[in-house]
Amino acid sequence: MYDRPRFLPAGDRAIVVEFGNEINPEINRRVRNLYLALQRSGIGGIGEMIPTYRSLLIYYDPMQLPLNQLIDYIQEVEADMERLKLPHPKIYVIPVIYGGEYGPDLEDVARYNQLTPGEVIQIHTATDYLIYMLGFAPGFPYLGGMSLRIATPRLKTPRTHIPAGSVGIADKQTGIYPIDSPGGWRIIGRTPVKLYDPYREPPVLLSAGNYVRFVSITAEDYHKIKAAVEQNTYTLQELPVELGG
């Protein structure tokens, strides 16, 4: 993590902010922060930010402000940022039914780390996943924090198609499809949960910052949630992270 955030401009219009060159929850919490104090300045002239693993793209106006302006209000924000009251993060929990015609590669996944289906399951539930960012697709959350046990590389050649809800593992991530996609990714299961929806406002249902956790459910269970999801009924359960541990 750098002492002092970089600043490089991208064009003449945009401008990143650099936090670190590595991916690690407090640089993103720097990130996050920054991104959520900009938000609430309502200063004029600052347009669409982007958040990422370690650094926030920021597009400005520039004939309503200048970059060294821009710069020097940034440097003001930062240096005050630890007193802000910003929100307490919560864990989405997300159930995920693993296996079978919904998650085709779990025994691969299995047999490339020595493990049993079994237990590639419970070690994948037994974490909560920080929400880095989101990106890739519509609400598609690259979640830290992901056990080095049951790592395993990419697929070698893609697959077309992965259903939107499929969760997958490659190599030390793992993520949840928000949309039907292509993707090489191993799919180990999948949650009836829309990620992404155009027609619910917020349509993306993740943000980043808090945590993940998933949680095995039975193919009965898949049926019933899914058909709550379809009729607008289910809601997400969430957690305080307090309760989480």
Contents of the next structure:
Amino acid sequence: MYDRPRFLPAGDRAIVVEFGNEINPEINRRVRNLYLALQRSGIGGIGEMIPTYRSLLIYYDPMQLPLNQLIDYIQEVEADMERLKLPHPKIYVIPVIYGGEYGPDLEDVARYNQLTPGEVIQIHTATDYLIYMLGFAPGFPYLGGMSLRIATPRLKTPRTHIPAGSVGIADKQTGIYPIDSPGGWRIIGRTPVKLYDPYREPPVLLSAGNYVRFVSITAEDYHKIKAAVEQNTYTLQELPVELGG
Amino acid sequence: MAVLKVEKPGMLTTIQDLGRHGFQEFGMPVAGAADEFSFKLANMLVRNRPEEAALELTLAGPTLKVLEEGVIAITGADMGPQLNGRPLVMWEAVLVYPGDVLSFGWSRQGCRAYLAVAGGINVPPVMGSKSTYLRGSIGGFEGRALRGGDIISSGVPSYPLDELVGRSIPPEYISSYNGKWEVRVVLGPQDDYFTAKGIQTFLQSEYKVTPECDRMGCRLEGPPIEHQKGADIISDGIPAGAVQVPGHGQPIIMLADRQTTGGYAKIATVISSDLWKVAQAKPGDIIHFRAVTLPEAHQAYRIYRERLQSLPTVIQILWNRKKHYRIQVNGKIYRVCVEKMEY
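To complete the pair, please output the form predicted in complex with its partner chain; the form predicted on its own was given just before.
Entire complex below, previous chain first.
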């Protein structure tokens, strides 16, 4: 982590505030805190913001908010950040059916790591994963903290079609495909929950700074949840992160 | 109200507006008109709201049949527009009648043209925008490019058509598209990933636009730009106009459909007031980058905005100077415009 954030111009209408040059939850927490503080500040001239692993991209209107004023303001907020009462992160509980037709690579992941499929599921569901950022595709979460015991290289030949909701592993990462797409991740399961639906409010379910917890469900649960999702009656379970935990 | 039927779709014709804003933090690309300047001028000519949707035509334009009377305006790239086989004037609001055929050819200059219809285009907004986002299959016309047989209906024009016909953009507002573009940039956010020689190469060379150029990014070809710390960064945000340089050293300028985050070092960002040039650069065109300071970029943006803000008044003054008549001869109505010629 840098002693003081770096301000990097990204053209005439955006600035990148960078807190460090590594993937690290503490750096990411500062990104998120600045994002939330600016969002609630209500100062005119700030547009969209894109929080990422270790930086915050801020669009601003230079006619309404001169850059030096914006930087002064960010530094003020930064100095005061620890005093801000920011909302506590939450855990999104994502139900997943593992293996079989929904997770065609579960056995390979197990074999590669000399585990049983049951152990892979146990390890994959044992961690709460920090959502560092969303990007790459609408609603795609960059998750941190997967156990190296289930790390598996990508497929040599990517699949041309991976259905939305597929849960996969790629090297040391795990993630969920929000939309149907081609890809080389090892697919170990699928969630009936829609991470992205342009016709729903909100269109994207997850947000950065919070956590994902995968829970293993049966085929029966899967179909029940899927039906509820399609009728818009499904509510994603959210838990508070336990303090000191 | 149905206005246009697509006979031939052209190379890539999509419905675009000013983009889908407010969702970049969730990984949702903005989309929207690639050349916002020409797009805004097209809407201004037909007195639409600035955020109303228009057609974006790419390199080779469509053939459209007019089904209902309306007023249209074409701006941007010159694809040799014709109305019933006769050349049609660009940068001006034109009346079209049922049965008219509007056609385009290959672009002579520029890459993208905009066709605005008085009343806008009547498609349902998705996440607050009518823009087509092709990779996500949402927005615009069923989330896709137009095809033969599609029927595009307009909304209700805000003004009587008589008060729109003949509105034109003064020539001094129309830039020349000669295939060589000087594009101003602000260095950063990762200019420290490049050697001094790399930055010098970037600023002193000519880069050719490759055929692998789309709404996501304009890929260029020229002397390779030398990295100092490698091409990969920890993924961060990508604004419009960001110039990414992957490992091969060839720059890519990110446009409307860019992904929101990415892991290649960005040597510079094209300033807002010059981004339209990149959207109009067609394969084979030459781009030359010039670095400006941030205060210079802000000054350029101020001028750009003021020009756009003053333009509706200028268009109206120009229109008021002309006399417009409707004349009936043998039961047929003729529209006559009398304009003072300067010699």
